[in-house]
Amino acid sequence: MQPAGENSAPDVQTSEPMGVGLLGGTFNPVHNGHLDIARQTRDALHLERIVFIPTGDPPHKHQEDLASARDRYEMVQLAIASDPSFTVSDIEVRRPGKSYSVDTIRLLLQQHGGSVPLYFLIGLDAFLELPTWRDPAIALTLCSFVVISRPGASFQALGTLPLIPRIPTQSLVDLDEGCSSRLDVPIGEQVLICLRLPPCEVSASDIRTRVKQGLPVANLLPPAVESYILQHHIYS
């Protein structure tokens, strides 16, 4: 495994697909930006598949304008239907009460029997809230994390984040400035992968607002998701 500050990882990138990416979120609604991020991450890490995990009762989100978990699950199903490398899990939708990442990862590890490496995909802005998570130190030991660039969030903030090893400042600056696109940081038996992707121009909150105002959302959503929203009067 490469030390922090180097950008190649032969143990992760191979010619054959390996590993499963876990992409959680409210998906309120799932949109083309989510799909682009999943495809780019799948290709960058040579993952076998990406599992979308809609939240049931997310502990860090307000409930205003939140579609039902079942509706959000159905929309994800529609969005990924044409890509065989994408699947969706209702593991959090079925779970009563609040959903915590550490519990979800544990359950998915049990399902996979430890035979397949798991990579937890998360936006940089959300990962910077790591100290507020339930059992964050344990979560970091269960699987590798892929921290994806987000508009308005700086990788340099990882330099002072508790629970992760110290990362050379220049390596983080290179990510922020686009001089590098990937940085691998070993954390015990796992790895923290910082991944810079092109900025996502699509916003779920903007889509919800446009639906409320009766404005078009073409090119922001898969057509099947747009039809579902209009047919079931979601967000309107």
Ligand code: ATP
Second form
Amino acid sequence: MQPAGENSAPDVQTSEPMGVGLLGGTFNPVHNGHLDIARQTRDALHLERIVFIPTGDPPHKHQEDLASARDRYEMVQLAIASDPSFTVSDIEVRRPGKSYSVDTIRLLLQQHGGSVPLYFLIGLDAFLELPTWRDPAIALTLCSFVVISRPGASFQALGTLPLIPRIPTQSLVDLDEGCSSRLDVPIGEQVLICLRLPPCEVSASDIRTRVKQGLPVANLLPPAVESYILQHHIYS
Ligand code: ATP
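So the form predicted alone is up there; where is the form predicted in complex with the ligand?
The complete assembly is shown below, putting the previous chain first.
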């Protein structure tokens, strides 16, 4: 059964439960970098599907350049339409107040009844903010995390990150230098998977700037998302 709040995708019947990846983000807008990491992580970890989870609107503060939750959700729907292994959840868009990953993971664990292993996908730049999250130590015990390389961020920074087990420096150097592409670090019953993927330089902030300046963005995001941005005058 498809959990409530996700768009439809075929259920996969297997004897062993396959994992489901959760990719949270502002998706302001969703772009080829997000789609690349979703596809490549799905394939590397043999995940059944990836659930994109756009954040809701911040309740009290107006963030410059932040498209509405509805527009960001719509853009994700357009971006993933051709891939049946991708779904989008409105769990954070519907929830009032600030979206905390720990709350989202708890809710999704309830929806999935604990029957499917969940993997929280996150870019290395965002994971390095771990100490500023709500209940970060608890979040790490709820499901496995997949920390994905991103240009400009170094795995070696994990060596001094509080709340995670100490990782040998050489293992982190090997990831940064491409001598290894995956490192699994057990955290209790879960695992922190560091994944080095081919670099993709695309960033949402760059796309917003280019739209504002009337520059082309065609090779940075799916055509349907570009059309949506232009039709609805988002970021311009
Ligand atoms: P900005 O580029 O403005 O910083 P963003 O794309 O990083 O925006 P989000 O939409 O919140 O912001 O990103 C969702 C997740 O995708 C984050 O975990 C982020 O680290 C990761 N991510 C985004 N772009 C890339 C990329 N090019 N390579 C690897 N990871 C990425």
